[in-house]
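Shown here is one chain on its own, the form predicted alone, set out as structure tokens.
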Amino acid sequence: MSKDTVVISIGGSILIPDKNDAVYIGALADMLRRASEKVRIAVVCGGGKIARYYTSTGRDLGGSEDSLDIMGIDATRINAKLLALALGDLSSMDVRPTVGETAEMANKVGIAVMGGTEPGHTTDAVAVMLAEEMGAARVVNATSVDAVYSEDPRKNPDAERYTEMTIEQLGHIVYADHGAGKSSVFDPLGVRIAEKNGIDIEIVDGRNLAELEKAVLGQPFSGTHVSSRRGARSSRSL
């Protein structure tokens, strides 16, 4: 029986938070190895603080949005190489730069790993594109918050927390102006692609490896399940 396929979008701020990076990345690789025995996995790595540094500095120097995006993409690919290094033979240090090449690589290695692709596409959007290419029914977004909230919970402690919602409801939260280096709980383009292709999105705290593993395996987890199916239940807060 063939394995289910899941694509993980892991934020760069989760991979490289400036503390215990090697310890965390090693533990993440161990978890992915275990999970890959039960599900087919591909991972898209974000740029995080490193990418934001270059895009912010480049903007101050007068760089165009395309040139800033390219620097950010370079950062995501460096992060992807770090994770591929931790996975060893199960992945590939030749981290593919396109969705098509990564989907093809997934048939040859245990876990496919990639970074960004081209200006205008965040790694969240790339993850959904890769899910479409690989026939995955869901994308797990390993991020710096533990769920979707009505507002940024770091700015408003009274923000409403959602355990489940529809893709349309997520769209209402994330549709906002985006430029190179900006971020939200999920990229608007990724939401649109997921809605069009019937791909569910699951939001989970990427540093909580126990909950992340549950989400990857399709088990109940602490976070937010976003259903792309019409007629799905509306949002419910904790």
Contents of the next structure:
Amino acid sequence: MSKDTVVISIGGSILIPDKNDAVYIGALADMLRRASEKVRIAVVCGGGKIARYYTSTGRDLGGSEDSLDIMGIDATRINAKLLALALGDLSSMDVRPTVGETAEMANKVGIAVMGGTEPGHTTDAVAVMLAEEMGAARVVNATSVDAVYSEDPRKNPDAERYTEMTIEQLGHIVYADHGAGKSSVFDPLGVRIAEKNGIDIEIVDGRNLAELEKAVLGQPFSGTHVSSRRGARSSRSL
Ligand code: UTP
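Given the form predicted alone above, produce the structure of the same protein in the form predicted together with ligand UTP.
Complete assembly follows, chain above in first position.
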């Protein structure tokens, strides 16, 4: 029987948190190595503070939005190379620029790793595009929040925490969040592509490797499961 395929979108702030980066990336690589014996894995890396440094400094210097996005993409790719390096023989430092080439690479190496592709969206959207290309039914979003909430829980402690929701419900949250300078729990373009292609999205705290591993393996995990399939149950909160 062929392995289940899963694409992981790993936020840059998770990959390069500020301290113990090598310890975390090494442990993440060990977990991915273990999980790849059971599921076929591809990873899309975000840019985190490295991307933010270049985009904000470039903006102060008068750079166009396109040129800032391109620097952001370069940052995501250098982060992807760091994870590929930690994966050693199982991956390749040859981080490919398109989802098509990465999907091809996934057939040659154990775990294909990539960064961003082109201006105008984030690596969450790239992960959904790669899932579509690879025929994966799920994208696991390893991020800095532990679930989807009705509002920012740091601002409203009474915000509702969802364990299950439909892609339409996630759409309402991310489209409402999407404004200048605002970042939402998942890229709205990624939500749209996932909805169109019946791809589920799983939101999990990327620093919690035990929960991330469960999500990658398709086991029950602490976080939010967003169902894209028709007839999915509506939200359940915890
Ligand atoms: P990220 O995917 O890390 O975006 O790409 P982000 O919004 O900072 O990530 P999280 O989810 O909140 O951690 C960094 C930047 O690189 C550019 C965009 O400017 C993005 O904000 N980028 C990235 C692109 O233009 N295209 C891509 O395919 C990927």
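These numbers were taken from a predicted model, which means no experiment stands behind them. Each form is matched to the other, and the largest set of C-alpha atoms that superpose within 1.5 Å is called the rigid core. Numbering follows the first chain given and starts at 1.
**Q** Please determine whether the C-alpha atom of residue 154 is displaced by 2 Å or more between the two forms following superposition on the rigid core.
**A** After core superposition, the displacement of the residue 154 C-alpha between the two forms reaches the 2 Å mark, so yes.
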